[in-house]
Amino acid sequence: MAIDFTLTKEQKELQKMARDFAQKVLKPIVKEADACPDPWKGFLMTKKAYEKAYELGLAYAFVPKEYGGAGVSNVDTQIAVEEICAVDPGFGCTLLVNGLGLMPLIWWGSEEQKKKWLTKATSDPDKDFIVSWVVSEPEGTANFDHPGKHPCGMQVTADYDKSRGEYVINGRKMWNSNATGWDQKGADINVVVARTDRSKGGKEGLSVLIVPRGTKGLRVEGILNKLGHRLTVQPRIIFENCRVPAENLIAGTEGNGDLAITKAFTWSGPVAGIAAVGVMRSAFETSLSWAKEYAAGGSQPIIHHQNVGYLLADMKMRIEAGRYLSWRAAHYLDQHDSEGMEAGALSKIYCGELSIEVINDAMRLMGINSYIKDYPLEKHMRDALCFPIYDAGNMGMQRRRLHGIMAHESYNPMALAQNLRQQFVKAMHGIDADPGHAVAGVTGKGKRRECASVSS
């Protein structure tokens, strides 16, 4: 049969490893990392749970066996990451940034570049090599793409100085998982976007630049204290006078770096899906367990309540929807090189978004207990409050990704569903990033209104 959902006996042997990671090594750290106070040193007490996924080959499997991964596909990536998010999403995460700094290094990067990062990421000897993608930025990033040029869009700066050939980077960052890397000197690897031509717009004028740990010119400023997820860490960041060399700028994102930050958002799409599959999966186990012993003062658990029933059957459906929409989109990239933005924006949306509606039932059927830290719900509710606004915010890029596809001339509504390859165009770009500029190969007219002067 063409559809299967059988997992074969690697996925299922993947799938134990993970889970017996996830609940052997990661759970016994996660209450008292969460429950820290100092956000930063909750990061530091995952540092060996970082290095034990490190060496079982989590950390860096999506890499192509060539350059030392395990060139899992990203149905398998979807195996392993339900497991891990089910005990912390924010431990995935910190995983899950791994790729998404490097997958636009496999996708447009030179061989010499992919020989050189690539295999130092899968062979260092300390098992805690870490990657961080830095594009978020404090002044926001949801219109990266936008029309005008600088300091319309992406504010962060990447000069040429053409004498040294070096670029220049200047500017701040904000909300770049891993990018403190352990000791807060930078990640080993900083996948940065920045605009390298002022004179353009977020089509034509950025690019990804390669930004190696301990570079002068990169501080750390601070670490965000954020309410969920809080075993990853996420800093500001400042560049001041920045200096990388020429040959650091990922070869193919020259003018393409609006490309790269939708293929990468695209690509994790389908993870943070799971990722919210996961967290709901435990809040139902919890709720489930909670229902087979708790009588509420009757005379029997609750449930034999026909509510509780109920309640239960639906919290399970919506589980099951979204897990094999997030294994949908993930084989979908699998089968068209990862060119699926429909389809990794729709499961991101829709588990993520789900996640607080299954998480809110299983909090009303426990009581005013899930309010309390002696139980998981109000964790795994923090946490997925998340998944709606993180990685790639779901009204501020994802769902404006869709608007702009939906509405480009060549958009087929049944591709997904017959998978049909469907590729992304820059001229999907740009869709309600400027109010009253038309977008070409979109229906309709509009009026380009000049961008505010914004302060960096």
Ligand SMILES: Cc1cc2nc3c(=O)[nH]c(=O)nc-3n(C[C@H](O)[C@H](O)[C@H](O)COP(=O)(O)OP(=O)(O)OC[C@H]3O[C@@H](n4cnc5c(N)ncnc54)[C@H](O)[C@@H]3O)c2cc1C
Second form
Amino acid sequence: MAIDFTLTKEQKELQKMARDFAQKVLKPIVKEADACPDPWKGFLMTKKAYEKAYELGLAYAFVPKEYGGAGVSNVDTQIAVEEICAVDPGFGCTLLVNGLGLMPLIWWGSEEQKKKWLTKATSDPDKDFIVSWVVSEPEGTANFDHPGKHPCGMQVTADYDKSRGEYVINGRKMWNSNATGWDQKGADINVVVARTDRSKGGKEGLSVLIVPRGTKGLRVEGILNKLGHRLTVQPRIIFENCRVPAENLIAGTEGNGDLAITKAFTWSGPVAGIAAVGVMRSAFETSLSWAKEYAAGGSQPIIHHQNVGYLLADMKMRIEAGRYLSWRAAHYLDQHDSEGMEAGALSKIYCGELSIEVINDAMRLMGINSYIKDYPLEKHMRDALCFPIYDAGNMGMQRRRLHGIMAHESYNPMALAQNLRQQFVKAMHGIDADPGHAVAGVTGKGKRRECASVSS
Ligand SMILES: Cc1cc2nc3c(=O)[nH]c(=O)nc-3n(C[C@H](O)[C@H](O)[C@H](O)COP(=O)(O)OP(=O)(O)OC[C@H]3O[C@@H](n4cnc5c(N)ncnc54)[C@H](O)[C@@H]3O)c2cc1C
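Structure of the form predicted together with the named molecule, given the form predicted alone:
And the full complex, kicking off with our chain again.
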């Protein structure tokens, strides 16, 4: 009996701990922080809750035990993340990005690098250690694996200065959660993807570097003011001749920054998926209670109307489907060392897009009252609108990855169902990245970049 959805005793304890934290520590601050017009102030309101999450081991639970973490599985992560995101997915995003940044170090770092940086993250006496994953750029991110040399794809460069044994980073990034740190001087560790070889395309020219907080030349230029996910913060940042020693290049990522991006956003796929499930679950519970109490001027609560019951049924079945797809994707990642690029993308796309439909149904059920800030559904909708476009957008990155996997000759459509390992290879990258000449007669107003393909 290998397929079994029963939670173990330890998983139930983890669920209870995460639920207690979410309900007792996080929930009391959410409304005010979400409503705060200044996103920076809203983020700072979460600091005490973050410190508590750190204390409970939630901030770095994914780090292997030998470096001070709890070494939790992806499946266990699902259980904790659902509870936190049922209360606020923005706060969940702050925690998620610690993992997005550090997982590439766990997969590709040398032993020395892991000891140095992971141990710092897990042994912070101030309990506010925060990590950023610095990929996205103002000029676009989706085509990070474009085969053209600089200035196609990733724009931020890290040139090697041989005389000093340092990389010199220049350019702008945007959207990178946590990259402000708690004082706008940078995250404790900024894990930055940059072009270390300007003459090469996105499949060979990118690497991942660690830029510690306080490094000269890294500056926060401004804070983005978002519609939802308001408890997490995203800045615009600039690198101006920002120097880091060569040893800060994560060992196995030289020329493999593309694989690091894809694997990190694979790891986070089921996490974003279950975050969306958490939000849907809260929206369902709100509309269910409403339906049982509110009569809309009729003689009995609206749950007695058939359309209300059917909407609830439709919502519930989709939420459950989303939850199990996410669990399955996390389980697959556990089994195959996070080489689950298909599973990760499927769960992220499905749950994120589903959450908007389900919350829309919750709003249709509740009616006009759902549209005012007295009730939680408008916040759920604002938060849900983020799911399809963050954490590697569903169109330009997640679906494109699926296209690359499915177009490759090695693709086995039954691999997921049969739990067979699917190895992601570089040849799956780059698909759809340069359609410039593909559609006859179509011209855009944007300037076409001249970038000869240098890699296949
Ligand atoms: C709350 C939040 C947190 C975030 N945290 C981080 C973070 O920690 N680190 C980080 O680096 N980023 C972060 N981001 C940014 C996020 O990961 C984005 O998903 C990412 O920047 C890619 O956005 P995009 O796909 O819209 O890219 P863009 O490059 O801006 O593309 C825009 C659109 O163009 C279309 N498109 C472009 N190219 C193609 C193509 N080849 N094929 C098909 N369609 C295409 C797609 O419709 C795509 O959505 C965050 C964003 C939010 C809202």
